[in-house]
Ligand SMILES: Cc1cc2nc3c(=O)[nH]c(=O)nc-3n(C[C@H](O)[C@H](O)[C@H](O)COP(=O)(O)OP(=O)(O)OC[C@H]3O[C@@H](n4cnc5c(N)ncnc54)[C@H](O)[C@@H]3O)c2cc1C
Amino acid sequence: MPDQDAEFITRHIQKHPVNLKFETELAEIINDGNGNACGVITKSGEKISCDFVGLTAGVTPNIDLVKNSILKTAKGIIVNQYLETSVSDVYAIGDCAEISEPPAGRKAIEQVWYIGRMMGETVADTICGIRKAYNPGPWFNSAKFFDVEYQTYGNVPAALNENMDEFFWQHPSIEKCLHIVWKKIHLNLQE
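Mind pulling up that one chain's structure, the form predicted alone?
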């Protein structure tokens, strides 16, 4: 997340009863003796009491079921642009699918729920006789932080590349902001 966006979201979260710990890693979850979490210990040794622990460590494709099968795999189950695997009439979609040649501006594995939905619709068309390549369009993601909706359209890096520029605006009194990032194009006006 770009710095301006991260600062905006952090300020919003801190207005709620949430104690954010930055650059802190979990070392241990403390059990209350009845199988319930009652605290955590960080790698720096800090003990933090809590009622529950929620972990958001990211998503990794779970392909254990097919790892030793005839399906071609890498991090995920390898699929082509039609979401077809290396086995005829077998498809893979969602978090487990790894596209061998992803569409421009997209990643080989994209682990968000609506990607699985779009892939499912693509495979359904193919199965129903309308062979269709997966074409998700520009990247889109949405998250909610309490009552702030955060949306990203297109590939927005955390730090701008030298061929990019940006516009950031934040409303002075309402928790709203707009951040637009674009690639610079150089026009040759002498032609």
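Residue numbers count along the first chain shown, from 1. For the two forms, the rigid core is made up of the largest set of C-alpha atoms that agree within 1.5 Å on superposition. In this text the structure is predicted, and so the values were computed from the model without any measurement. What changes on going to the form predicted in complex with the ligand:
With the core held fixed, N68 shows a CA shift of 2 Å or greater between the two forms. In the core-superposed comparison between the two forms, S142 has its Cα shifted by less than 2 Å. Once both forms are fitted on their rigid core, the CA atom of G39 lies 2 Å or more apart between the two forms.
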Given for the second form:
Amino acid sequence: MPDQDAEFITRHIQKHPVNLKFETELAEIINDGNGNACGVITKSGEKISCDFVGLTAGVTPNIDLVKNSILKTAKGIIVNQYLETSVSDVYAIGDCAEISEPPAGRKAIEQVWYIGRMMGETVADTICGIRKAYNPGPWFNSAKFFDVEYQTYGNVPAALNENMDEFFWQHPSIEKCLHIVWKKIHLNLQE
Ligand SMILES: Cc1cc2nc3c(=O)[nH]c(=O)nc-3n(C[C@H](O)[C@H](O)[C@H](O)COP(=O)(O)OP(=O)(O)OC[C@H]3O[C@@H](n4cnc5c(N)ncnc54)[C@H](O)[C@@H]3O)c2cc1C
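Alright, leaving the form predicted alone aside, put up the form predicted in complex with the ligand.
Every component of the complex follows; first up is the chain already shown.
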């Protein structure tokens, strides 16, 4: 996230209250002696007691179901632009699908639910007789942080490069903000 957005979301999360720790890494999970977690120790040596430990380390497609089948797989199940797998009449959509040649500016695997829905609509058209290529259009997504619905439209880098400019507005009293980032266009009006 860009700094302004990250600070906005951080303040909101901390209000709830969650003790967010930055630049902190897990060193050890403490065993209560019965095989259950009862705390963690961070790399700076801090001990935090807890009742359970949840780890979130990114997402990977779960393709166990088809791993030893005739379907072509890599990290996910390989599909073409029609979301067709290597076996006719078998499609893959959503988190498990890996597009062999993704549309320009898009990743081969995009694990967010809007993608799954758009892929579902595309395949529904195809199996109903209108063969359709997957065309997600501009990137967009939303994520919920307690009461804030954080929405993104287009690709916004965490740090702007020199060809970009931005506008950031935050409501003075309620938790709302708007952040617009654009590419600067240099017009040569003398030609
Ligand atoms: C913590 C978390 C937060 C997220 N937040 C957001 C967010 O804010 N915004 C957003 O857009 N996306 C978010 N996502 C991603 C979003 O949830 C996924 O992209 C979406 O659910 C993918 O849908 P899917 O149908 O492809 O896969 P899934 O929803 O994972 O469905 C796959 C189903 O297949 C079942 N299954 C697997 N193997 C087998 C088998 N062998 N036999 C039978 N069934 C099987 C699974 O049990 C599961 O029910 C989040 C994901 C997580 C984990």
